[in-house]
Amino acid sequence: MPSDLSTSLQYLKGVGPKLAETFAKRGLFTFEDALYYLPRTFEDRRQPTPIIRLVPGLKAVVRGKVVDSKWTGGRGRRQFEATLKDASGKPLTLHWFHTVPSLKDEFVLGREVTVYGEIHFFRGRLQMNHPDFAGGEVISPEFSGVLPVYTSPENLSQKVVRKVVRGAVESSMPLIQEPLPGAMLERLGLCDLKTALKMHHFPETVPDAPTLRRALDRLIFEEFFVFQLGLLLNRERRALAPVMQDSSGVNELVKSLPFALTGDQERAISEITRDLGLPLPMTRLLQGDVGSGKTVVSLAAAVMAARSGYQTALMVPTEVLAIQHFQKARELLKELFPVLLVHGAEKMVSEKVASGESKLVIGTHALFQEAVRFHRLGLVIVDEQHRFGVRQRRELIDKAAGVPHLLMMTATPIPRTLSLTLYGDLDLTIIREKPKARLPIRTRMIFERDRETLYGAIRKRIEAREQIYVVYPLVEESEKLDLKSAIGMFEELKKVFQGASVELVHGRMASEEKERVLDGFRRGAVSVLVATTVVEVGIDVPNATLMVIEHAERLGLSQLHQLRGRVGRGTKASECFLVSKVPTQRLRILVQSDDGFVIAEEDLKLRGAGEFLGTRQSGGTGFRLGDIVRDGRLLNTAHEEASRLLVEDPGLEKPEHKILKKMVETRWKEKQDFVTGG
């Protein structure tokens, strides 16, 4: 018996360190995570069928006589066949492929032998290839029964991989001790921890659908409510952070703005401005829509951080985006403070931001330059946070004295169990009200062989002196991939609209000419935009009223509603043209839909978390168990019962709570890396 759940796998009996290694590649480390390598199916071997009554195709077990067996094949190819025979009197082959010089001894005439495996009709004759066998009267548990069959690591056989994974079960069993209160599990419907892995591991019978589900969503559940209590532990230990009390450039910025805020700006600015008063430190996720107004309350979070002797820093993905804020910012606060743009580590830029002359710092990576130090760092704000990974944003807020306080934006719509999962810890504000001003876009599919037609929508809106953005995956053509690049294309829309300005742009241009170019198209001086996704967030132009995205079903649903924001901007009709070889249902979606929060959902479902996140994200949510999709109600459970039961006992202090205490402690270590980054 292990020590510990936490002991290797290797210390099990018959493993040792090679098998060990072999278990560790399907993440199979210790004698916990076998008790949570469930089986992906059963098979019944309780009862044996007559051969008289087999069916091809069908997996059975057999009972009978060896009537006939030899070596078959030259040499080199040498294959062992046997023949059994029950009391119906008809005939099945167990055939192998390779040498197996026990077999002989394992088939002797006139032994009772009992096999498992597939049957196949083969040359006229019922035939079982490479079967399990077991021979004599007793059958072992290990061959008969109810068996689960796991998902063999590196081509183990099964037979390998249930001895390892029931010996680690067995042994860990007089140390599992139930977690989770017995009062939220009679309340919530879910039978005990020891009840569900039993019924996964050892079935007496084959469990139907709802009686396995109940079991595994008990586990689930636990895996979910543990990550929560820890998510929501770790926040309350956080140490104290700034107060920030001077809200009154708050109220000049609202008064001197050309337009009237939405009541969601409204009450998103009052959260925020309410959380920096506070010694805690906030941490709060802005989520909003394209369009919806977000830049505006991020700048009156500076505005009240400066007033209050404090510096605020903007971080943000790309070089295009840093410069739309800027230049968005420096209009908006020009009677209020000085705004900064840090492109590299210049020494003038570097003494205004450590004097504290510069209030608001904007910049992208730059900003983690070690030649970049804060006067009096008090706010940290970074947009698209979805494109940081969780380790850069610490390097920024590292640069503060103390703890800053910290505000997220993403225009790509997170479905509340993706928030959950990664962001259980924040505060959510959502804006859903655009702007009235801002009109609807027209979306609709374009096939290959329609081209005139999309070329003729483009020529319409260049003599309307309106501009176009025409996006392409690629930046260059690929030899696997049949898609048109925006290089290539480039210069065959220089040709189909001579007498146009058409330019250029992709992340791979010189800072400069990327700048040139862009500068150009806010100016008006460049009709059609050939650019890769590079314009998905950071360029406004009122004036532009087309979006074309060729290949657009090679784009995940989220980022394509972020490329068509980029038009609708101004006070004209807009439209955005989905290029397709073929019409696709997920396009349909954004055909029929301009809501982000329904578009984000529907993404989710159809690419899945790892996906929807991008393989910054370790390519996954780091379940073993839940999947935040299928799963989402188990998940907004957890949720609910962790904060319930952090009222009740906010450090997990009584003695009942004792055991769930330290499971997660440990499981919240083992998640920091990809929580934190840490």
The other form holds:
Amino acid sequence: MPSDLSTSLQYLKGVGPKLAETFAKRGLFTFEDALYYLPRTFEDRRQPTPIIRLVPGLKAVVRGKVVDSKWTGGRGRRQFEATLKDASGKPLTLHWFHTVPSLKDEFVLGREVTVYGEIHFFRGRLQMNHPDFAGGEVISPEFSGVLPVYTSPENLSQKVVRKVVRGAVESSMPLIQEPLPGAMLERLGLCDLKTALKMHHFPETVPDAPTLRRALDRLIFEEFFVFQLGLLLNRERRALAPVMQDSSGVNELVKSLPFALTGDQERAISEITRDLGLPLPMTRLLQGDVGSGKTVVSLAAAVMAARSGYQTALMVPTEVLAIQHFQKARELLKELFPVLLVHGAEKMVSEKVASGESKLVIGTHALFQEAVRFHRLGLVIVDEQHRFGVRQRRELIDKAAGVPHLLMMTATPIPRTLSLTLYGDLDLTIIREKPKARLPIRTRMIFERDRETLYGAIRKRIEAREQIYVVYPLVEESEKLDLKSAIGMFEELKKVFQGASVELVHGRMASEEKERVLDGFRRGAVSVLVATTVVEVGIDVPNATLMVIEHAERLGLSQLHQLRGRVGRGTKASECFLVSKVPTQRLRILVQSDDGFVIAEEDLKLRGAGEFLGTRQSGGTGFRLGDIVRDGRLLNTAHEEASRLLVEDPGLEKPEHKILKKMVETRWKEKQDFVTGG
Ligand code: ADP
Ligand code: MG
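Can I have the other form now, the form predicted in complex with adenosine-5'-diphosphate (ADP), not the form predicted on its own?
Below: every chain and molecule of the assembly, starting with the one above.
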């Protein structure tokens, strides 16, 4: 028996360091890991099948007498063959292609043996290749009954895997204590832990699907529940965030705006300012489609922080966007306080941040730099949050002396199940209403051969003194090549539209140069802006009315939608042209819909949840059994139950929660890396 469940599998009898290493590669390090290493299916070996009833493809147990056994195969390739007969009188050939000397001693003429394997039809005979076998008298539990079938690490045989897992589970059983309160199990209709594990590892019968599902649900629920408790407990243990009480500046800002806020914007501001006034750290996601006016909402929050004596850091994914936010904020907040843009580690800049003179500091990951030290950081705003990794956000949060409030903004809807796993409890504010006077954007597909039509459309816009984006996607693997073709396109457009101002902007350019070009575009001095996807997020030029996306088939739906959102921001009718070689389903969706929520959902469907969630958002969600998409309902229940339990017993101090608390603490340590500040 292991001393506790975190003991390395290496100490299981019959498993040495080498075998343990093989299991470790599959994520099986400890006895506990083995407990939750569930079989993928079961084999029913309880009843032998008479040979006469065997058919090819069937996996069966056969019991019979050895009537013949011999070495076969010539020229150095020794093979072994034995023939069994049972009461039905029909023969079954057993065949080994490469062989073990002991076979001859096992399959002695006249002996009664039991074998298991898949039946083939070979040269007019029924045959079983490399069967699993046991002597007639003693049939070990590793051979008979209903056997679990596990995914094999490396190419270990099922026999070995089964033996190790079985051994580990069996010897762990005395250590297993039920962590979940009995009343909860009863209320949710879940079975206890030992029953769930036994049903998987030592089934007495082949469990039917609903029964198995219930046992699995129990284990997945436990996994989610323990994790949610960890998140919530951790959150409660955090230090308090600053209480901000001076909202006078918010009204001043709102009055000074050149437009009236939409109802949703007003609601968003009031939810956020309410949060800022509470000592509980805010973790709020502001979700609103492209162009729904999230920026001004976040500025209102920054104003509240500033008036209350705290600094705000606004983090954005690209420098271009940083510059734009900076200009916008400076313009809107000029009456209120100075705003600072962090470029590099310029000394003067750092001093202004450190002294607290700068109330709102805007930048990209440059904000993470060691040299940047805040005086009193009270609010962190992350724009286009989906573009940042969990770790990056955490680094910024750690810059605050205490715990800052956190406001994230996104145009890409995050499924609730995902936010629950990443943040535990994320408050959500959704802006659905778009600012008035926004005209729909007409979207169409354009194929290579229609380039003249495209140029005609561009020319018309130039003549009307409107502005045009031509986007060239850079794909990481072929960045250099793509950049070359973006430059090529730029040269061509310059030639085609002689007399008009055509400029190029891309991520590799020096930032002063970038700024110069973008500034020209913003002022209307540049008509056609050829750009890489650096303009994807946030750029706001109301006079731009045509978006051309070259190689549109290379981009994801949400990305295309974001790009398209760069136009249609003013009062003139805008268009978006998706240039591609072939029409694709993705592009069609875009032509049909302008609703970011619909598009995100379609994107999820097309790309599959795994990819949508896994790679972009979290790098895998790190659950052993649970799948946050498939088991979303269980995750929600787990979250509710965890909140409920903590109301009843805030620190999990009650004696009946002792086992649970220990489990939460152990597992939390392993998971921590993976979760954001929330
Ligand atoms: P996003 O939500 O995509 O970040 P922005 O905050 O960039 O959107 O807003 C897009 C444009 O709409 C900006 O020019 C902004 O000034 C303007 N805007 C924001 N709110 C309103 C409103 N209530 N009425 C009119 N225009 C607005
Ligand atoms: Mg924005």
